[in-house]
Structure formats: structure tokens, C-alpha cells
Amino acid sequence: MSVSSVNPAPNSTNEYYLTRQSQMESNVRSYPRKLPLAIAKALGCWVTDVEGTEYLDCLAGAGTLALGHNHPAVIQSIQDTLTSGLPLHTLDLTTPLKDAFTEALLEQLPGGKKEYCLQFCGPSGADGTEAAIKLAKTYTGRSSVISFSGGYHGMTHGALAMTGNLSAKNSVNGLMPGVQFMPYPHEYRCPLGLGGEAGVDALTYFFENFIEDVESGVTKPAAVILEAIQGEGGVVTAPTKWLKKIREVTEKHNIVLILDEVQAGFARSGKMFAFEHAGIEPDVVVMSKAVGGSLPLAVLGIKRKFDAWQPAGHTGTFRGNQLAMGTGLATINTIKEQNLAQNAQERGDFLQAEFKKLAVEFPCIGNVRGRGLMLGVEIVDERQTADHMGSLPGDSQLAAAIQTACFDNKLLLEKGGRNGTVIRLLCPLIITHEECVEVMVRFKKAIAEALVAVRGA
């Protein structure tokens, strides 16, 4: 069947092509549920559904789309691949396009090939961070891992053992033991109660006392894995100061510092990688979304004294996906060639700066924060007590009516965080100042509909 013949009827319903997918689909699906459309066509930061309505696009793809919807670069990827005779998939043997692939994703990593080399993995983000945490217990010959509450890191066995969100967990028995959770830094809601720089004082303590503490009764870990923006937990920023103590402690002690950067590496934050923010250089980098350019792929960057395996050591089929490759160069070039980590962080900034400016018209919001175009707004319920840091209760009904109105006013994005309380913002790096605006005009007026439908006010 070609593509042509599957475009929509005249008559064509969202309705239609939704209900279908409910007869032929699990009911895992998760998307379609809270953005209730078939997509037709999309183009830079725009949908339009068979109905031909458009709407503004502020998910990408959970942050794959880097470039937007269909860019002309990647377009011209696919065709020149598809026209050049290579074959589609190689499994681990190389071409001259993985080749140049391979030396322009190792150059965006600090010290490039001479500190870094790839692995090459399965295609989504979970089966990176699999192999990053077999490579590390490889290397140690430890097999216990340090996790922090509000992590992301995939759905798979392992991957959900060192997630921190409850809700896929509670119906799985058996994930891999030996994680061991430790809080994460939080601007408005400090895990210890503390608040401000005295709360990030005493988790930076409290992650090195832990791990030398003889006392601690927990053994040395393998690995440490974290976010340097947590993005499904809220879209919560590692402090500086924090980061840098880890990286000092975990090399200090031969622990494999794993960074996941799958949501928020490739000039997401406004740097390539926002691990960069803080001047450390991870042992491992997981990498995945973005770095296929919208096509799967995911690759882990290994410091060279890391690289433990045996050949076959850790295989997976697809890990020679040529399009991907392709596609992944193009962003990458794309990326470096627009300077798309200043648009990032110069739109990241106007939103951010508006969003403040809403919330005092509107109270219900409680806390804006990020880096770049990883955005998160956190409703509350203003008409409760704050607690004794100033933090008021999360509201998850009035959240879910925002991302509700939002669609009704043609405006994709996420929610997030604990209790799905948080709005979460992931445009297309390409996204243009008027296109900010035009997200900021949807927004408020869905704020003020979402009011009205949970509140009556």
C-alpha cells in the first residue's frame, strides 16, 4: 500500500481514524487519549489533523523532533539515502555514512573521540540506558545501582527499576534488585524540607556521606544514573553545585557516572547536552530521541577507559539503522549550522520570562522552571495553605483541564510531575518568536477556560 493511498477520505473523521485505533490497538496507548486526533500532515512546529484543523506544536514527539515536523534537511536525508544504494540496516557493520555520523556525534561530546567512543544500541532510550547499566556492572563487578526519585530513564525490566513514578511498578513483581533511590534536588518542593541553597546543601552532603559512609548499609554501586533535567519527573534542574559533587564522589570511588540525556541532550537546554551546564563529563551518556533526527535510534557514549565488552558482549538488531543515521547527521549539522542551542535559550527565556508574568494573573500557577525549550509550569491550588517552605498543594484536576483547553485552543503539549501536576512545554528548536507568542496567546486563554471548567471562576 503506498503512502498515497492511505492519505484521508474527504469525509474522514478524527472520530473515525480514534475509534479505529481503539478496535485494533492495546489499551496501553496512552497519547491518543489526552490528544484526540489522527494527524494528516505536519510541517516545522504544526499538526493538522484529517480535518484539516492545525494546531501548534509543543510536545515534538516527547522531544525527538528537534527540527520540527518534516525539515528539509532530514527530508533531503531520507531521499539521499534511499537513492545512494546503501542498505537500510547494517546491523553493527559500518558504512561512509555511519562513519560520518559516528565522528559528528563523538565531536559534540567533551574531549571528542580521543575521550569518547559510541555503542551503538537498540532504538529506543530504555535499551540505552540497558546497556549502559550491564556496561557498568561489566566494568565494576558490582552489580547495585544508585537511582533518584523523579528519574525517567524507560519502561523496559531494568530501565523501570530505576525509574522513580510508581504507577507502571505497582502491577510488575521481580524488577532488578539492587537500586537503591536517593532524593533529587528540587527548587519548589524540597525533598527534605528544607528549601533554597540549604536544601541543596544538605543533598549534596547527604550524597557524600552516604556513599562513604562505612555505616551506610548500603555497598558501592556499579553506577549512578540520573537526569541533569529531570523531564517526565517535572522538569526539575540539577544544581550546579550538586552535580559537580556527584561527579567528584563517583570518580572518586570508581562508580560509572551515567547521565541520561535522552529527553534533554541535543541543544534542548541551550547547550548540546545539559549535563554541560554544570561542567562535568560523564563516564557514560545515553543517548537516544533527538540523536536519530525523529528516526530510532539510541547510542551511549563511553569514556574509553569504560569500554569493558567482549565483542557480541551486548547486541541488538537495529542498531544499524542507516535512515537514522542519516537523519541524525542532518540534525546534528542543523543544529551546529543555525546556532539552534542560542534560539533554544534565547525562546526558552521569553517563554520562561512570560509564563512568570501569568502566573501573577493567574496564582494557580506555582512554579515555573527549566532550561531552554524544557519548560515546566506546576499548577497548585492557591486557595489552600502553603506549606513552611512556601509550596502550595499540586492540583491535578485543574492541570488536566489546562492540557484539555490547551488542545481546544489547537495547542499540543504534556503534563508531568508528581500527580501529573505539571504542564510540560518540548518545542521544536526551531520555534520562532512569533510562533512564542502565538503559544503564550493558546495558553492564557486556556488557563482562563480550564478555571472556569474545574472552579467555576
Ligand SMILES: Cc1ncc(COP(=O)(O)O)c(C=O)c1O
Second form
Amino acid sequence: MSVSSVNPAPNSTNEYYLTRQSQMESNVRSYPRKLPLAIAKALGCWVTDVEGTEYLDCLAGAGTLALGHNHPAVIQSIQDTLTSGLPLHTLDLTTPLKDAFTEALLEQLPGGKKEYCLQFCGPSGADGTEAAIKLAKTYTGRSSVISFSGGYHGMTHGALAMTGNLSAKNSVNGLMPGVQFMPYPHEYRCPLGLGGEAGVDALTYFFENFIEDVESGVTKPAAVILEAIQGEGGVVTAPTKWLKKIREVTEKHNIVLILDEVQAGFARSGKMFAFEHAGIEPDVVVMSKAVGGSLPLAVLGIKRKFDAWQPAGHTGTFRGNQLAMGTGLATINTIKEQNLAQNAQERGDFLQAEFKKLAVEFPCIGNVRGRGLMLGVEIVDERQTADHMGSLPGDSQLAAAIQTACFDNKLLLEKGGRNGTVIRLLCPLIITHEECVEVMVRFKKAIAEALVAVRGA
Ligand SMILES: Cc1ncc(COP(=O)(O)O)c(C=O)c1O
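Compare with the form predicted alone: the form predicted together with the named molecule:
Every component of the complex follows; first up is the chain already shown.
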């Protein structure tokens, strides 16, 4: 059967496809359990299922679809690449298209190609974080890594070892050894129980002291890896002061600082990269998701001094996806031409303000946070007693019901954070003001319905 002859079966339903999917695919399926639809087509911020129902998509391929679905610039780029006669795949051999994409991508990094070079690796975010860690070990000759609670770096053995969430780790023995976790600042749930500036100051001091303490029990690491905004961990933004200190200390001790920009990268936070908000320059930047403009691609930006690889020191077959480099180039150009970083900032500010207003009406919204179009809404049980920092216990049952009610109201979004209590929005960067208003209309209806379903009120 050719692609063009694959049309939805007459009178087909979501249920028809979901049943077939459950019969043919592993139990590992995740999204279809929370968002039970079969997609027939998609455009911009909208997805249409096989029954003809339209959904507003604030998940956007977990942030991959920076320009939304089937953006004309992305489609044109795919068509141009197909008709250009270029090979679709080239390992790490170069082409004029790859050359142009490489240059355009380097220009996005601080100092551009004078400061950084690129490494194309296997196409997933986890491939990128794995390569970054191997490079840091190669460069320093050291073996351990510092990662942070709440961090997410992928699902392969090394990446999972550096990931905070325990549910995926508990069932897998033998993850990469040598990962030391440290607490990540959290405005609403300060891991030190201090909260506010005092919490940030203490964590900033703690990091420096820990690295410099000759009795810390932890040998000097090869790398520190972190997200400037934790995504899967529940949309937690690193305070500038803390991030600057991490940069200062890692530089002083020649520890490779790896910024995982797989999710926050590419204008989502209101700047091209989330680390730019703190004005720091990482040694290695990991990019995936949006970097391939909807298609699979992962790239490391490496400060030239740290490029310690020997030829073929790290390889991988799928490093040469020309279609993805074309769509990546089209995405960079569109982001720049249409100033989508600013759109992300403005639309995100509007949404945050609206969620904060909604929190007055619905006190089960305990905290609204994020930057640009990387937003988190933490769902709490306000009937319980707040702790000494004013934080209420999370309500994972209600958060799950809100996600379901959003789906029923044709709004696609994700959950994350500790025990899945944070509703997460990763809207396409092209979302309009009118679509944001529509997000809020649907969300408000959904939260009221979920409260009735879970609490009867
Ligand atoms: C920050 C971050 N790093 C790494 C990854 C892993 O990417 P992938 O799922 O493509 O392996 C993700 C995925 O969500 C991510 O958010």
C-alpha cells in the first residue's frame, strides 16, 4: 500500500484506530492513553482526528513543532529538497544544504562560528545528551557527572541515569554509574525548605561549596548538565544568580558545562536559547526537537576549546538527514523573519497573566510559571494545609482529570512535574492572540468540569 492510498477507512473512528494500535504496538504506548485520538491531518496549531473533530494543539510534538503543523516554509523546504536531487541521507558527509544550515545554526550561538563548532549526532535528544557526556569525559579524562533533581535528559541508559524522575528508573538496573544529583532551585517548592531569595542564595552557596570542599566525598566531575528551564520536571526556571554561579564555578574548575536546550531551545522561552536569559555561555549546548524543524535531528554546539573528539570518536548512522537540515534552516529563517521569539514572549505573558487570574477563581491552581511559551500550571489541593513556605500539596488526581477534560474540550496539552501535578503548555511559536484566548476559554471550562468530576464541586 502506498502512502497516497492510506486514507482513513470509511466511517472510521478514533476507537477503531486506537484498538488496532493497542493490538499492534507495545504496552509502552504513553500519549494515546492520555490523548485518545487518531490524527488524520494537522495545520498550524490545529489537529483534526479521523472523525473530523478539531483540537487546539498546545503540545506540538512535545515542543518539536516550533512553527506548528505543516508550516508553509517547512513544507516548501521539504519539496525543495526532494526536487533538488540531493541525497536524503549522507552520514556526516557535507552538502551545500548542510553547509548553509550549519552556518545559520552557528550564528544563533553566542559568538557564532568563531566560538562554537557543531557536532551532528544521532537524531534524538537523548543521543545528544549521551554524546555531550562522552565528550566531557573525553575532554577532562574524568568519569562522573553532576545532574539536578527534576532534570530530564532522555530515556537511554546514560541519559536516564542523569534524569531525576524515578518512575522510569526504578525498573531498569545498571544505568550509567557516576551521576551525582544536586538540588535544583524551585520557587514554589524550595528543596531546602527555605523558599524565596534565601532558598536561591543557599543553593548557590551550596553548589560552590560542594565543588570546592575537599571533604565532599565526590571527586571532580567531568560535566555539569542542566536545563535552564526544566520542562518534564514541571516547568521550573533556573534563577539567573544560581545559573551564573554554576557557570563561574564550572569554568574555574575546568568542568564542562552542558546546557540541555532540547526542549527550551529555539525561541520558546522568548530568546533563542533559555540560557541567554542568564547571559551565560555554555561549553556544550544540546539541541534537538525544534532544531530539525519538525524532522528528527540532534546537534551539539561545542565551544571550540572543548572539541576533544578524535576522528570518528563518536559516530551514528543518522547524522545526515538532509530533509531535517532543510526544515531546520527554514525554521531558523522563519523564527528570525517573523520575530517569533517576541511572539513567544508576548503570547506567553498573556497566557501566564490569564492563568494567574484564573487561579483567583480556582484556588486549585497553586502556581503558574514558565517563560515565553513554556508554561506550567501546578494543580494543588487547597483544602489541605499549606507548608511553612505557603506551598500546598499537589493534586495529581485533579491534574489528570483536568488533562482529560481539556481533551474533551478539544485542547491538547501535557502534564509533568512531580507526580504529574503540573499542566504543561508547549504551544507552537506561531500561536495567535485569538488562539490563546481560545486556549483559556477551553481550559476554564475544563477545570470547572474536572473539579466536579473529582471533587463533586
Ligand atoms: C530537556 C530534554 N532533554 C532531552 C530529551 C530527550 O529527547 P528525546 O525524547 O528526543 O530523546 C527531552 C525530551 O523531552 C528533553 O525535554
